[in-house]
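Single chain ahead, written as structure tokens, the form predicted on its own.
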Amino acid sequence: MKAYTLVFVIALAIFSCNSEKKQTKEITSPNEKVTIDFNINNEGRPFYLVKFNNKTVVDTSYLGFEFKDAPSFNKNFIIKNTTTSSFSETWQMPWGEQLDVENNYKELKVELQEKTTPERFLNIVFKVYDDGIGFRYEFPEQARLKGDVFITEENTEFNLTEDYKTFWIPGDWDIYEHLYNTTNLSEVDALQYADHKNLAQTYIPENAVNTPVTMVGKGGTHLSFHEAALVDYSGMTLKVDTENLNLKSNLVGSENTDYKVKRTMPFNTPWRTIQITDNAPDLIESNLIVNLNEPNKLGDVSWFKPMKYTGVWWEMHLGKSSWDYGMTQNMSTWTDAGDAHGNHGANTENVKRFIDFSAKNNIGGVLVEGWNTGWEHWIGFEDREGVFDFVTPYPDYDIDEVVRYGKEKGVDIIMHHETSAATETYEKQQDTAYALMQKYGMHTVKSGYVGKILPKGEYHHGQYMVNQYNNAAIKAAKYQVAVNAHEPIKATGLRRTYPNIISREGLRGQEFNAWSSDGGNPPEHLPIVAFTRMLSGPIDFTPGIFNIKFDEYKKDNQVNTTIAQQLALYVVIYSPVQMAADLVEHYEANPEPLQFIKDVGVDWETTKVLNGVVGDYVTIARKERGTGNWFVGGITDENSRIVDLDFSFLNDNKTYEAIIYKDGENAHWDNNPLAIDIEKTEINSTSNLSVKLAEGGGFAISIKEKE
């Protein structure tokens, strides 16, 4: 799976500066439009600044870190050393949004020491891409910091030179399931937005944002900051100092211990990204975050596929079943049914009902939500440890008959595994879990974590759970198995080193249409999410609700978008596993825009980002690994927009069909959701095509080759 074209040249230049003269050491990116420059000032602070074609954008932005029990690490050095090296590849995805990923950046390595007692050493490793940089702390095995280090805080900058126009969620330290924020940098309040918002999980020590955040400046930079790699460290949320346009690192901590990070010596931190583009579209493709992982350990991953994929989900969450097999829920709500064992979504007809589905309409999974023991004590419970059984099912579901079913359809099952955030329980009961998908030959599994973590005083998005995420995934690679994780950390491009990492939420998703007392997500939602959060990684966010008003069971709630916005994030939100989220029912009244559900892909070869502008719209261009298939998708905010189309990236000298499902002529996100128009044409590399999209609205495009 791997074509490596290597080029790796060292050694341009080796430094060595015993005294205290201040040496500027600068490395460019290989078109020269990025620049590093790193120093270290009159009291031996090291600080670095970022240009961006002859431009500075982050200015000087000191490093250092504060220790438990040991003296600060942020001032007193001396440059030992610097080497610059250059490197350049081409590597293969597994599956992804592309096959071939170029990986071409300079490397600046500074090797510190401080002049007075106790002399440590730590090296600052940057490397520089011509879409941005990261960097990373190293610190090495010496005498003088041996055994553990207890890291209170990471004192790393960036000091902005502009008030940024600000696409942010606040700092939380247990879920990112926020809506996005527009403001400019000076502007942002995130202790006020979570305050206005009344969300009662929110913890959030400090005016503090999470990344990935994204920034538009006035000439047409655009930056967003980040951080690749994170294994067995804290989250970094990013303080904003609003005065002086100022982030500087706040990792995730936790109440049971007076550090924020433990690592035993030698060890490297994550990288620290910042993305620069001087246009939207750019940013999306973008492989910064997954350059700066390490290459695949997993080796072979076939047994892994991309797949759509239907489920006992989405009618959960509109009131039409329940998880649990004794219990009416609704998420606020929860009465006792006494014996409502009928209401239980996840039986084994009803499974079978979608298996047949999936069968007849191009779908390879089935998702069970609410198949195994313990739904009755998950929410609103402290005492959930030992609560959930991952390998007994409820009476009413038969999993071997569903599973040998789902073979002779042709379907595969998609297990799931709500751990209600009791860690202890499920990193116990992981092995077995994990075999019994094996046994069945079950490839993939849905994780969720929904609650306070326990145990007590940890949070989602510290050191602790940062392993506990990475280990499952780690371990469930071992059987064969995918993960597709829920309430999750961050995405920061593990995917390429543990390719079974395959896709998570860390989003407000589809879901919150279904309940949320602030009316669900809003059009805007969307069109930021694919400039900041999508930039991570992959997102599992549920599209193809066709039943947008929820006529039959809701009547507070809808979903804010069109009907063809919903085919059109098919393309735009990108994950290797897509849901058709909507009920059988919605589907079988709809068989012509259900069309193109059957027929877009998941895997694709190439992608191409045709317009965009961050929190407006945006337009993807996909090309199916394959096939040869190219499937396009636009969505728009409340703005209705015209959107002009060329298709030179299809190839010259062929004629294809193209089938476009776009809003109808007086279509709007609530007033007419469900109008959509669909129409056939033939298209070449040099046609040119308007599309008008409604209020909350967009469009989708299948491309095939005629013969």
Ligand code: NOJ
Given for the second form:
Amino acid sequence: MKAYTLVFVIALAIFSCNSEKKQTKEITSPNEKVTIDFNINNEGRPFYLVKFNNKTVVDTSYLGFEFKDAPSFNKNFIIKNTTTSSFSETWQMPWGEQLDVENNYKELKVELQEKTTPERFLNIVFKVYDDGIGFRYEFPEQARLKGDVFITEENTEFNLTEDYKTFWIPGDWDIYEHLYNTTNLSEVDALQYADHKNLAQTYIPENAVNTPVTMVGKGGTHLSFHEAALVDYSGMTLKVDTENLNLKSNLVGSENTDYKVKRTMPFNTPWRTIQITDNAPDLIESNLIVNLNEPNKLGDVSWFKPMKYTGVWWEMHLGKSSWDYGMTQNMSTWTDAGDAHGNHGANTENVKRFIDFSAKNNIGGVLVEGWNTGWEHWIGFEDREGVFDFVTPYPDYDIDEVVRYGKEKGVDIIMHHETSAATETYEKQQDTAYALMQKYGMHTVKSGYVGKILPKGEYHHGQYMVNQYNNAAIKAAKYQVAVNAHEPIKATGLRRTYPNIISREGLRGQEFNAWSSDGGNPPEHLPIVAFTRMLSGPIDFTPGIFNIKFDEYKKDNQVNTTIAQQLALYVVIYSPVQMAADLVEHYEANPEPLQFIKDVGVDWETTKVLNGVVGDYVTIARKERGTGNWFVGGITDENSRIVDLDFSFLNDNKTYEAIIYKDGENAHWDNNPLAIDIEKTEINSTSNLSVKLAEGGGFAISIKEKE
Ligand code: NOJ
Ligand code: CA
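Moving on from the form predicted on its own, please list the structure of the form predicted in complex with this ligand.
Shown next: the complete complex, the earlier chain at its head.
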């Protein structure tokens, strides 16, 4: 894998540099479709507007801050200076949805100063792209604002002009694992519609939503609000004023402080972003979020190889085996509590079974959860510090032997660090834990942050935790370890800067289908996720469940899709680590659909979103790096539909062999989820295909050039 390379920089041209007049400053995207206007009003309040195709999509929206122990920073400003410039480059992703990324934008930098004491300075930088905008606040070095700054709130507004159809989850300070709601913006009601809201376990401020939040207008304008480069700051939720159709930043706080963000001067905030397109597929193809992040700081990360993986995982979620070994809470005495350890999943023999299966099926890794001591005392316990140990295996797990066996078979072991949100314990052990991985040549860790954060009073999405997640990844990189965090902070494109941040959860994943008391993720879940959560970055969703109804394990739950849709997810949901999540025995009983998982790529040269409607359906085609093979995946919600495809993305004058995996004649996510038709055919760039997707269904196609 090639390290990040800056291919070329066309221009960084200063267009104008003038001191303040009262007129509006305007910049327009390279294709001239998106425009930002900036100005200050009579009170000296800074504001901006955004136009798309000459229509105002964000009307006068004010900008500013509240501080602890300092006057607020909202008005009384004059414009000291403005600078515009333009930038164009192509950079390469070391792994990703595509190899080459175009990064073209125009920039407006506004330098503001308070016109009365304390005459502080604030800069606001706007970037306008063809696919949207980003802006951030810069606090430059200055004599009258020094040392630590305590932000109690950021007052960033997005004042909308239409009652958009809005796809949202509550602005929960701890948990992104919510079902999406679809309502008009004027009907957003975070607490009323939250699927779970145990307020002893989490905090959902009144009428705030989390980002990315995606909106579709009547005329077809698509907007998605999010942030980029969330570093040493709190996550931003958006408070919805349903009457005035206004969104306002609402930073995640802490019970332990009377401010939300503490920074030392000088500093910059994260970018506030709006992806703006006139159709749904372009939202997925947008690279705005990664483009707003700094280039690769790690250099060559070719030690991380994108891979498919299996694991000792689903069996615990189904209740077939346990994470814990069944010892009493006193780890030092190793006393067997005598209940569960006959059932311990992470034992040497079981892991070898997964290694054998992976080796046979072109799957590069095996995740082992429940291998280390501490699982007797995690969920449901308050005193979780000092419990998990990230270097000590249970007695029935021979880590030396498992790693040796994996190497012999060409399969990597994926490390697991469940922290149970006991951050001090994890922080203390990180160096030894990552060093152990390095010793074994393990390059990927799945981490987890289940439960309320310790220290008490902190939230998963506040500044304290943003720093925990980022620092863990930066430290891991020193040991050539790549991180896939569960219960994470949201993705904000930092994978560009630190390409060892490979994937994460941060949504209701497949696990909800195993045990959620509300019956799991409904068929519309992923057709919404593709246009919301997925815009922020890779998702460790863990697809590929073949035993949809969990026959022998659970009666009340099931996966709410067809088996063909489970295959489609390998293409639709992007991640450089992609799990084949089901049990070995369920795959071995179904060799024909398994062929797709065996064949499908995980690292892409090109991605094309062929069609889609937010919340209804989506079809994505991706070309594998190295082989030139193409894979296509399509999924639908609870409605059956016909999708028409052409293959004009293929090379002209070449013939390809396609294997089509589609819903069987009477397939249905609930009544008949296993009905699948598999068909081999020849196609070329002029071929057409109509595919019928069942209710909750999908299709997957593998396309290889004929020799
Ligand atoms: C929650 C994670 O999402 C899941 O994948 C994992 O198995 C458990 N925590 C245990 O760490
Ligand atoms: Ca989870």
